[in-house]
Amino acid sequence: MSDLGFGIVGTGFIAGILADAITRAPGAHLAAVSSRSLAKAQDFVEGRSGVAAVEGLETLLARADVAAVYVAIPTAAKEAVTLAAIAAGKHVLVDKPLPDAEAVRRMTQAAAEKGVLFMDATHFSHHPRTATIRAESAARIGRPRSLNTTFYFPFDDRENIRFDPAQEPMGAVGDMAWYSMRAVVEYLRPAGALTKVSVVPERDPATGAVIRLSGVLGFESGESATLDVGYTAGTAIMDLSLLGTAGMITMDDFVLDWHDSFPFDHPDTPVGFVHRSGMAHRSAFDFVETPSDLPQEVRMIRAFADAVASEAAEDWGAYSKASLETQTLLDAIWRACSA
């Protein structure tokens, strides 16, 4: 069988960091890079041996090497870029954010019928640590009954794409918020349906953009959780704390590990969670390790290259569902933000 060949649309920053993980990757291969301006795309594959740089999405799309489109661009395009890419037999990665809960069902429907995979483009939700939690959190802590995330990020360039509602309508409520409320979709699971939303925005005074946002939101089943995001704490911030009814388990690197992601790169430092339950000390708190062969988003892009060899629809609806209840928490935010 052969490795699954990507194209990307958009050669923004994020663009490299998949471009490398999809080198990295076993079972996919980097075709083809596409700009709406030939000398971009020529600037991104320089020093990438065999990638094609490509004017325009319908070059890339009509390509017979590329299986799959990463679609790294403005939230504003996505769902037509994606649609297209979808429409054209493409097999589909999105980076997140999504425009909104409708947008989605309409990209996950429309992949569903043509037969292709649709995934979005959330690293943490690949790597052992999330099934470890997954699969142990019963056991750990019990019933989960509360979920506070904290996601900072030191960043004020109003040139970025980030502070302009226009290209990102959401600022950092769709950037950095999204993560937290995947964590509530991976790590939280309520069992009822969204019932309160309370949020506190700050927006940035030249350009109305969404800088940073508190938050919390509660369930019909009684589960809640508190988030807190943005770029104006001056440090990074990935702390999680998920607390059940017999224990905690808490982690600082929830969206970026220590140990090996794009920005971090300290092999001294083990990836994992510390769980603690009862009156356990400090010095009583138990560290569980899980380690990677991988950094998350190249794991990311093997689990994609597998699920299409794989074919197997109830993998493909999993990571749709993923997608769908993560923009539905999300948009209750913004809601309430714009209110």
Ligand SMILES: NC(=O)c1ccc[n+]([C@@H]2O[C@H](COP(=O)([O-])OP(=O)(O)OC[C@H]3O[C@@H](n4cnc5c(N)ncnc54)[C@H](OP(=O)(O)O)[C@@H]3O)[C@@H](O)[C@H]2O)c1
Contents of the next structure:
Amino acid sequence: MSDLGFGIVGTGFIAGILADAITRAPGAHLAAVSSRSLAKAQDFVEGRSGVAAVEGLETLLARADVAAVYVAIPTAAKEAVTLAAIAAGKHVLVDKPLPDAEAVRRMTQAAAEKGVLFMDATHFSHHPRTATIRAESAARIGRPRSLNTTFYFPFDDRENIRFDPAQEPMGAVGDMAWYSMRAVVEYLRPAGALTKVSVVPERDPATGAVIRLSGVLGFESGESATLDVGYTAGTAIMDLSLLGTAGMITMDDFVLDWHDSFPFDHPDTPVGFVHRSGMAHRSAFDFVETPSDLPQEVRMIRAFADAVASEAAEDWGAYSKASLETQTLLDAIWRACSA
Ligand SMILES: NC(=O)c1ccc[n+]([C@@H]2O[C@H](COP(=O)([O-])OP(=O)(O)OC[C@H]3O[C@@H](n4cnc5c(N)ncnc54)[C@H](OP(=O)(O)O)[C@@H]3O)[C@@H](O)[C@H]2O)c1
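Moving from the form predicted alone to the form predicted together with the named molecule:
Let us now look at the entire complex, which starts with that chain.
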């Protein structure tokens, strides 16, 4: 098995989660972490044996033991860092959201030209539940026609980047609606172009950051999607329903499964989805279990390392395509938000 050396750019919240995931993932190891301040990098690697702490991106990119870079920094800074990593010949895993679809095109094109892998860090795409629904939805629910997602977690720290439009320009739209739009890409898979977008955003009066949004999207081919996302509901909500022509799939943890994802650890709560069709009473709803050998963020790192090891660069385009489709839908929501 290959052993892909990762370097992380950033020492914040999600960098810590992914450092653990990289350490656990078969086929990968954490080689180095860079910060704009050496002291922060040193604090970050404390207790992580064999991981180098370095100051600055250039130092990280110069390291021969770093073959892949995980970009875990505010969205406004992601493109420059990603392009520099690609230019240095590193494979890149970039956290969501991305600045806009044009930036995604520039980054994915640069990666393709350099012969390195580009992937966005959407964990749920790598859970076996996602592949199962994609494979079985036609047989279970017919043609998917509408997708409804709600994603909230309680959050009100105005010092955080999510409340700073200079660092996270789309606020809760980028942070939360990204997952709603990835669910459209993974599950609804509309055949036609986006033709309608209508949104109701709510902004934080102190910072101007978007903190909540409800919206509806319509596609030329007749599919529709609704979303409701934000920080303001006072509870974690991760509901998804996918309605087809012959049934419905639902789950209440579509972003971060209750069973074993970074904020949740409930071994007795199985992961899966509820399937119902016809006039079934609740007692007849079917729970389809989709167990996973590893937490979804660890599977993401394993998938990344496997893709690099396979050297099947022609397959890498699927990851870029998913990023671009997700970001294009997100941009449309953002344009409607700002109109
Ligand atoms: N996929 C997921 O599940 C997930 C979960 C949470 C967050 N995210 C995304 O990941 C990104 C980071 O979120 P976070 O919660 O980890 O933020 P955070 O805790 O504020 O950490 C961001 C880190 O980026 C570095 N940084 C800040 N400004 C920078 C700049 N201008 N240039 C380069 N580096 C800079 C800082 O590290 P140094 O000071 O050490 O340089 C900082 O610690 C966000 O876009 C967020 O949406 C994804």
